[in-house]
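A single chain comes next, written as structure tokens; it is the form predicted alone.
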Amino acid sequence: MIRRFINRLFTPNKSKDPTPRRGQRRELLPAQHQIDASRIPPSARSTVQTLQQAGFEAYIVGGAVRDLLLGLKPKDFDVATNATPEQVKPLFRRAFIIGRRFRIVHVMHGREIIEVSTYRALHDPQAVEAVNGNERTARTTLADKTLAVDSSGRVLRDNVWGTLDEDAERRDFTVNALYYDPIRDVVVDYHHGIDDLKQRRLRMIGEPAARYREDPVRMLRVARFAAKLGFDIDPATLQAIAPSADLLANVPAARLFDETVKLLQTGHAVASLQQLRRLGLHHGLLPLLDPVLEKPEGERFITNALQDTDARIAQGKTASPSFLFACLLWHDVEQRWSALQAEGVAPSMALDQAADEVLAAQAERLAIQRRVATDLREIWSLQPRFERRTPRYANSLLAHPRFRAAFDFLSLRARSDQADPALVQWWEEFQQADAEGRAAMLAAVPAQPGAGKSKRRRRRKKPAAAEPGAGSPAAG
């Protein structure tokens, strides 16, 4: 009864809407897929079973099952069903009900975590109420089965449980769309993803302005994905972009912090930004990194130090956020720093207020978490110190947590003509040297101006002589 209250709820009145919005289920067999099985990781497959067992439906989905058609390694597997998180806590010995916008659960296999979903309802937006004026939302009659919608449209909230052909329709792309089943070996197709991915083609489902709306940061899903894949963008996906553009400023902050790091590091870092700018998303998304993108000089930089994220990425190995952001807002904080030392303030507190400047002025938009934040102003902190070449100096730096990252960014900023390459090669040495031959590397540096100068202690003048018997206990 409840399940007919939701669908009548949340299901497009049909009289209104003359065309069909649910696809039609197409499934492919083995033959047809040609998904190499032993490809899924053994946490993903017994996620599925265990679901299956007990009676529920059960699909990885997603970009896993994208990627395993197209021969590449999926960075995660996520899982589908219609189970409630309720229904999926109990039959996996550790698992976790998370997130608020949209409930999940996470199952954890050892270190590996499947993230399994319970499949979304189509939603009426007639349906939604006003709402405190400014949040709109339809409410069923389950407590934690809401929907909630701002009054641009952005989906706030939305937990309400769906089909498997309706969660379908609410995903982003059809290339997205795409349900696995690794026990009957079958991929479930409702929205020709098949064809889109032959034909190289990123598609949004259903109407794309409609659904920028409900969830803006599609749009920098459609640069990622147009980049990582090297996919062509459907015209329809592709001319409602630039109208939608503003629905990006009522982005929550932390969560566009945590899709530009997802855009960044997909291994296509270049070609992310390149789209970005393309589609005329770059403006207000790294306000700072605006002015720095018309400047030769800043766009080598970051070019550079994006070029070398994507060339780690491609070798396995993690790409830090906090060295990404150190590099995308130190044009920034270089510039000024030097109109602050023009000012007469200390370098090294001259660095400290730049900093505090750049990131207090990008907080506006983009809510860097503050470890990240922490660890990239260590990085900047370090850079005046490399050329404090001393034994004390040098040898406490080297032994510093963040020594590696920051010498990395000197080598990047020597590669871009922002610093001395012979200090670089300097320090590769002396960090390959033992205790001997630092010694004389350290002896052979040039006197610096300043150096071995030690402060002096200024001595407590004594007082002066008193008078005899003044101020003794006898003189009174």
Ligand code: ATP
The other form holds:
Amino acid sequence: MIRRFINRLFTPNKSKDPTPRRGQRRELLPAQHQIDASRIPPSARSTVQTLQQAGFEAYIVGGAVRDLLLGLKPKDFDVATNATPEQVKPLFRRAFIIGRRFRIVHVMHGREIIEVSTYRALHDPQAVEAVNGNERTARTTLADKTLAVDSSGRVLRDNVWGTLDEDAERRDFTVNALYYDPIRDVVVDYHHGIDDLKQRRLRMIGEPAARYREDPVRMLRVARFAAKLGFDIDPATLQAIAPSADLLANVPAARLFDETVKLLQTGHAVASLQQLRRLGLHHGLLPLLDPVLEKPEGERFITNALQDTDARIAQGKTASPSFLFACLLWHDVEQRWSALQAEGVAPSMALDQAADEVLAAQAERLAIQRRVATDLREIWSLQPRFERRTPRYANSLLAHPRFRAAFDFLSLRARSDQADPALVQWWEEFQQADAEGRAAMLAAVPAQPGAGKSKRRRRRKKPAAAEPGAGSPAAG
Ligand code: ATP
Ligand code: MG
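Okay, that is the form predicted alone; can I get the form predicted together with adenosine-5'-triphosphate (ATP) now?
Then the entire complex follows, led off by the chain already shown.
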């Protein structure tokens, strides 16, 4: 009996329809799933426990379960429950209901956040087809007004609560729809996610074309997960992409920003972009990626940047969205910067103006968060300051909060023949040197172009060099 059960678990799904939307529940015991319970952080475990003790169902779900089963380190732990956000919140000391399109609860454990989402119900595809009009019609047609779709069938809001099997159905890939109960130590699988994991196959739950219509961003997620996991894309999941690709044009810019950041921060950014190209999702999709996506060999500066990013993440470091977007948009900024200088605009003013123009053009398609935009502008605007190696400028640049990011950016520019490698070397040594060493390095810097007023100042000050606190010119 048990053997039959196990056989059933591990025989590949042979049904005629390989992607039935309504799945059949299977439970995997510890010997079958082999998740190492000690890898579940106390924050995730206690969140599940608290919910269960209050009489609700609760599971760790999604990427964490998938990654644990693959022996990878999960990025974060999400919990799914049948408790509504209003029922979840009072169970925890610090918990916040967030989101509109998709309401969830953030449960805080120190600095860790566990995202708790209520089981969502599957949308009734017939209801969605039937409305096929504007959002207002859709909302009035559906009994529950918490689901809304636009005229292309894209889901605008998704707050219809459901059961566990319904929640599994509306997740994207079979390997992302696995639920782990750390208290009972069982994995629940409705869609042969375990089989697909073993076959290293990325397969959309349900009918792929319909799923891309509901949420076109899922096409970008195919590229991201295929690259991150090194999985094959199931033929049906793959084939529906080309005819659906145009739907991405309807996706709001802020949503594209979020998903693009995720794609670039997987540690497999280069592979993800190659996947996007392979899937034909690169034509004008994200204009800032065109320089790298359109040319088969990629644009050198961006390719270098993304390779560095992947290497950083492999070392357990982070890659900030501001640095990533500073790199991705630099190609345009740099060209505009040169053109404006050729017209006679002063370098730093030209750079500011180029940054304004490029960011404004970009905002229409992919909305970069304001905070990120501020940071990335700083990375750019610090670039000309590396040329000014005078005591005043060099030391204040070194103390600048964005120095490290700006310096990494300068190194990338040097590797792409846009900056002098000797300048990078100089700053590398300058950072390592002690105060005395720095002073000696600065004294040895030959008169440089771009030092502007400071050059004059040095000449003037020479006889009085030992005199501290001498007047200094206003910053340029
Ligand atoms: P990562 O480790 O990269 O964060 P993840 O699988 O956790 O991977 P998230 O984007 O964090 O990916 O999403 C969490 C889970 O939510 C997914 O595993 C999936 O089950 C579900 N999900 C997220 N986005 C979608 C979507 N657009 N459509 C359907 N389900 C989704
Ligand atoms: Mg996640």
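Numbering follows the first chain given and starts at 1. For clarity, a rigid core is taken as the largest C-alpha set superposing within 1.5 Å between two forms. A quick note: this is a predicted structure, and the numbers were derived from the prediction, not measured.
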| item | value |
| --- | --- |
| Rigid-core frame, C-alpha of residue 36, shift of 2 angstroms or more between the two forms | no |
| CA of residue 435, rigid core aligned, shift of 2 Å or more between the two forms | yes |
